[in-house]
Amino acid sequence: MVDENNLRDHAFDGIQEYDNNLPAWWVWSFVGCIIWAVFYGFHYHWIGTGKIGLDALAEENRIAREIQIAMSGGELSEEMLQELSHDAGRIEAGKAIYVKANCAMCHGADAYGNVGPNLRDNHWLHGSDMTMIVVSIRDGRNNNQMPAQGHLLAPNDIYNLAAYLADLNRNTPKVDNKTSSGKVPEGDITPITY
């Protein structure tokens, strides 16, 4: 309802305005937005319990990968495996699996080789792509010289271990495709470039 007595004194281009109160729904919507903004700021910016931007995208991609792994029945494409080899969480989990699965017994505590080959140089007996690393871990190689781990480790653990080995290899300095220490290189030169 418009009160004719609430006309403002000023006029612009011959137009006068009424001085009415804002509708209650509008005022409460405005107050609600302010309260929401305070909680939003605390949750996403000041306390940091929420994820936004690239952090949120990375988390969504991680969840999507986990769903894809679960739905794939254990078989992943080379591209997917290469992407997993850059996931810091998987690399850390793979490091723990390296110890748990007694890989150090044959490959050494730092994977420079012992009875088994050096996993840190650019020489690979069966190829350096992620699919071949996963197959080597899962199915074993060379008439059980590399024992199969598929019956001991879940597919996700095998992917984590492969991600750890790929990351370890990528981050090891090499001269002429060899490491400064460790077992003498075996196999073909196939550096990890992904």
The other form holds:
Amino acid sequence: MVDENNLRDHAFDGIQEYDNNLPAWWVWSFVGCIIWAVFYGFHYHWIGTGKIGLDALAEENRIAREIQIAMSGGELSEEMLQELSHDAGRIEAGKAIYVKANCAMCHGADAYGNVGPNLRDNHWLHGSDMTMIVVSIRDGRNNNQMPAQGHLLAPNDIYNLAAYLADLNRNTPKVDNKTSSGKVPEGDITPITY
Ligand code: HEC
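Here we have the form predicted alone; I need the corresponding form predicted together with heme C.
Up next: the whole complex, starting with the chain shown before.
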């Protein structure tokens, strides 16, 4: 409602203005914005439970990848497996599975080999591609002298194991394609290049 008494004193070119209250809808949407900004700030900036920008993109990619892995049924492309082999979380998880699944019994606690071959040199009996390492673990080799793990471990556990072994191998110094300690090399020279 226009209140004639509410007319303010000042004038510009003969134009004057009323000193009315702001409409309630305007005030409340303003208050609402401030409250929302506080929640937004906490969620996205201060405690970081929400992701924005490149972080949000990375998170979306991660989720898409996890879905692809979950639906893979143990079959992933070499490219994707190689990418997984650089994932710190998977490498760490694989290390724990190596102990739990008794790999150490035949390959040694540090994977330098025992009954089974040395997994840290540049020599591989069945190739050093991630796919080959995954298949060795999943399906076993040489009439189960390397025992198949496919019925004991989930595909994700096997990917993690392979990531751990690839990382360990990459980070082991070699002289003439051999490690300075551990079992003598077996198989062809096929260094991990990914
Ligand atoms: C009973 C002993 C034994 C156990 C337990 C065992 N392995 Fe093996 N592993 C072998 C033998 C023996 C070979 C070589 C097979 C061959 O001659 O082809 C092998 C081969 C492999 C290879 C292929 C190596 C290459 O040079 O291509 C990988 C990878 C491997 N094992 C990983 C694992 C992992 C991971 C585990 C734990 C889940 C494990 N092994 C448990 C005995 C074992």
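So that the term is clear: the rigid core is the largest set of C-alpha atoms that superpose within 1.5 Å between two forms. What you see is a predicted model; the values in this text were computed from it and never measured. Numbering follows the first chain given and starts at 1.
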Identify whether Glu92 and Trp36 share a rigid part, assuming the chain moves as two rigid bodies between the two forms. no
